[in-house]
Amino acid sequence: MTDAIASPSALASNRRKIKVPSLWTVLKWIAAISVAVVALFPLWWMFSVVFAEAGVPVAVNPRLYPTSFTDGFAKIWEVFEETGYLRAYYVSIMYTILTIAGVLLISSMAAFEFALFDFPGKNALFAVVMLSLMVPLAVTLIPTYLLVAQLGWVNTMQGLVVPGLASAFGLFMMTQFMQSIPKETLEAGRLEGANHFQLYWYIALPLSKNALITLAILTFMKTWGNFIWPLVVSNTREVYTVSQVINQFNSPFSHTTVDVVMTANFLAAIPPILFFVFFQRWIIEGVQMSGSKG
């Protein structure tokens, strides 16, 4: 019986083992939770608006939680049926994938030369490319469209993709990363009999994995939500992107209800959300590496 009763010294020792969080730790957690709520609430409210009774005003139902999954799926089917949303999904996904692949390939190949080799006019050429970062999109929009039109690429996938493949920012970022690759590694590859392309493909690219991931993330964010260039170069429904379909719903002359508009926007937000869910580990690693290089 006496063994079951803890002594005062043992109770005091147990209290000392319980670590009480400091005020600063509590404030940090409160701030983190507040930021998370502010960031996630619009997505939650969008989901709740989609999966709620159709035609009920927001003043009657603020839609703080989903109330009708049947009506929600009916709205999604309505959007798919009336707007060609699935075709826009296909165009946007292909546009994004091809752009990411092209930007990664071209930027890494050019950065490989700028970062690890010397050639006549290297610094001047790199400076010209960096100056292009300061040129607004509005300045190059018309010349780029005229060039695409002369090539006969209006309303085509190549017209959407090709003008965005040469990324000055991608070249700059990849060059900064590849400059950290020891040239002794390349020399060792040459001694093993590797040619120029093999040095790039088997040495430079694997060592630049985090940079490639970061650039892919940034290119995805830029391309999926791109609206101006698809609006200029694509004027038929067969090559409409998701952003163009969304623009039709958000038009001031649109007579669709708020919940149908929210459904279209919700469908546009699904791919970026899935992209983050499936690739969050690589996204975090890429951002961390980007910050450490900065």
Second form
Amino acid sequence: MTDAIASPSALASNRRKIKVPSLWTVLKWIAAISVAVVALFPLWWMFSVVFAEAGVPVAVNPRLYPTSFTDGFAKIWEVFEETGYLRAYYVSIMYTILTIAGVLLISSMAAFEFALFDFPGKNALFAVVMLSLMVPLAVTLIPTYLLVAQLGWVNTMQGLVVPGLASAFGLFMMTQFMQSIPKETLEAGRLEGANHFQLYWYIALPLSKNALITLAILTFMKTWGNFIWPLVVSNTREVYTVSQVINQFNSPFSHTTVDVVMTANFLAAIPPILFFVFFQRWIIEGVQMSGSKG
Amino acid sequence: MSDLQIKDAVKSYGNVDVLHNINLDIESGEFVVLVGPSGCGKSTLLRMISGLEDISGGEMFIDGELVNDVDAAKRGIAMVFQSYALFPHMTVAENMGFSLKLAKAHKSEINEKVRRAAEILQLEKLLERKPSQLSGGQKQRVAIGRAIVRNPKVFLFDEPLSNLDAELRIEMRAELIQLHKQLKTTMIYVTHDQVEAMTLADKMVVLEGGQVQQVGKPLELYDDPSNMFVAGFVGTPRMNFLPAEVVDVSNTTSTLRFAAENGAPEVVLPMTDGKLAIGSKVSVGIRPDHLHFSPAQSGDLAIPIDVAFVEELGDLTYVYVDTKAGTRLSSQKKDGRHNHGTTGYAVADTTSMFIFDADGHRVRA
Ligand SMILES: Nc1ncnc2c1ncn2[C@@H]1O[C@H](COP(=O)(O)OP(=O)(O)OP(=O)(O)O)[C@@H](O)[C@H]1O
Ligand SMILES: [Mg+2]
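Let's see the other form, the form predicted in complex with the partner chain, since the form predicted on its own is already up.
Every chain and every other molecule in the complex is listed next, the one we just looked at coming first.
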């Protein structure tokens, strides 16, 4: 008899364990999925346009799935053949790698001095660098170009890379980070016999790993997609970056069809996508950190 | 093993003098403890020795060689910081072997030396851990190990135990004494804990206001302090000080009156003529173990008092009393318990009194 009374409530409590998601959770999931769809759809659209049967205008007959892989690869091959895209890949990748390496090296070395040592005029110098953060690109573009031109660096890799190496933002971020390294840690290093460079190399640099990764990611994003500076400084095919090659496709008098333009864009999107897939964890950490560190 | 001389060393930040005319002679293999209240310049002096701070004036010699301008990295001095200052990105073994790696020592030599230091400090099982995975005491050991591995000329310690709990502190203290016996390296140790100083030091240096107050064996400082600061700083509970005035002087004695006290008690001290002048103000210092609570008047000096409170620790009893003039005195009883009521006399013999002049200098009989 007691069983008969107890069982319905036991059932009820059992059912509660399966945990019906609250309205809030459902809404959160809906929001997250919507954002994901919005973010992924263009990529998918691009993909299906590239791998669509050639000659069937997408605008007339839109499809949401790839219809011909052979035609897609043919288009990719066409783009590679006709535009020096491989060369542009090489230029863009070198441009990005060299810029990242240079920005990390220069920012961290400068930040090491600014954050951990005193020297005359330190605050004034730092203020000047920070002020430069407020100067818009439009103001510096022409003087920088003239300087690079004077150096004879137009249409060279160094012309592309060097002006971007002194990153005020990088210095600011690394300085903020290195200020949190206790002075005593460096003093201990010094007593252990480390010279100035060894303090930087063996102590400050490894301790700033997270900040360096963040800065590398931010620099990647900025450099890979950079358009204006390459446009100004590299005017020959030899030093075109990916974004410039794409720009050629967009020119109003080009006779290529939409799906070929889309192929060029698709190829340009692949490296950043790979980058994000591989470095996802650090990117999230990095964005969180740069967010909280200002 | 190295000796160290400091001659007239001065340190100033801008126009603020933090250390004045420091003179110190440290012999090879000595365990020297610098003590003093917070802000007296202990760390500054230690950092000057290490080379992390430069010397504003005066000279410093290690093994007879002038080191004023020798860089910290080249002095052959190891320092253990209060915060340990371990390298957080390196394992214990890497921390300890860092200096050897910088010196381009061979891998096998580094491993061997690290292993030996780890053995001395019982760190063998922790060698692969990162500092964040260690307890405070273990970090402390690693910091010491990092210093040992280098076989430095001089070891410096800046309050190395102050972040540890009381029990561990006592344990580490014993280990440090053991370590010093084993290595026989010159060690300079900073603390503001005078018990730590008394137990560790071969030679104790009391610093105050950027000046060396007295240097000597711990018991010398306890038995024969040369000024009021040292007398008050060394020994717990603190020495009692009572203000008094010289009222009479003869060839062999001086008479002091405790004017503000009830009945203005007087005491006649053996004192060479000319050391004290009639009318001069002095302070009389009496250690708690020489000041006794007595229900009745007795001894050379008896000051009427009220008992303020009593701390009974079993083997020891501290009786805190207030004189009629309001001075709080502490007295210590070795035997028995306190069961003598709430008023009586604080009594002491002249043999256990220290006399200090108005400037705090000791006046010896
Ligand atoms: N960089 C500096 N600039 C100016 N004054 C300083 C500087 N460093 C220390 N001082 C001053 O020097 C004095 C001695 O400091 P120090 O750190 O040597 O004291 P300490 O005896 O080690 O004290 P504690 O026991 O609190 O560690 C203090 O009054 C301090 O304010
Ligand atoms: Mg200190």
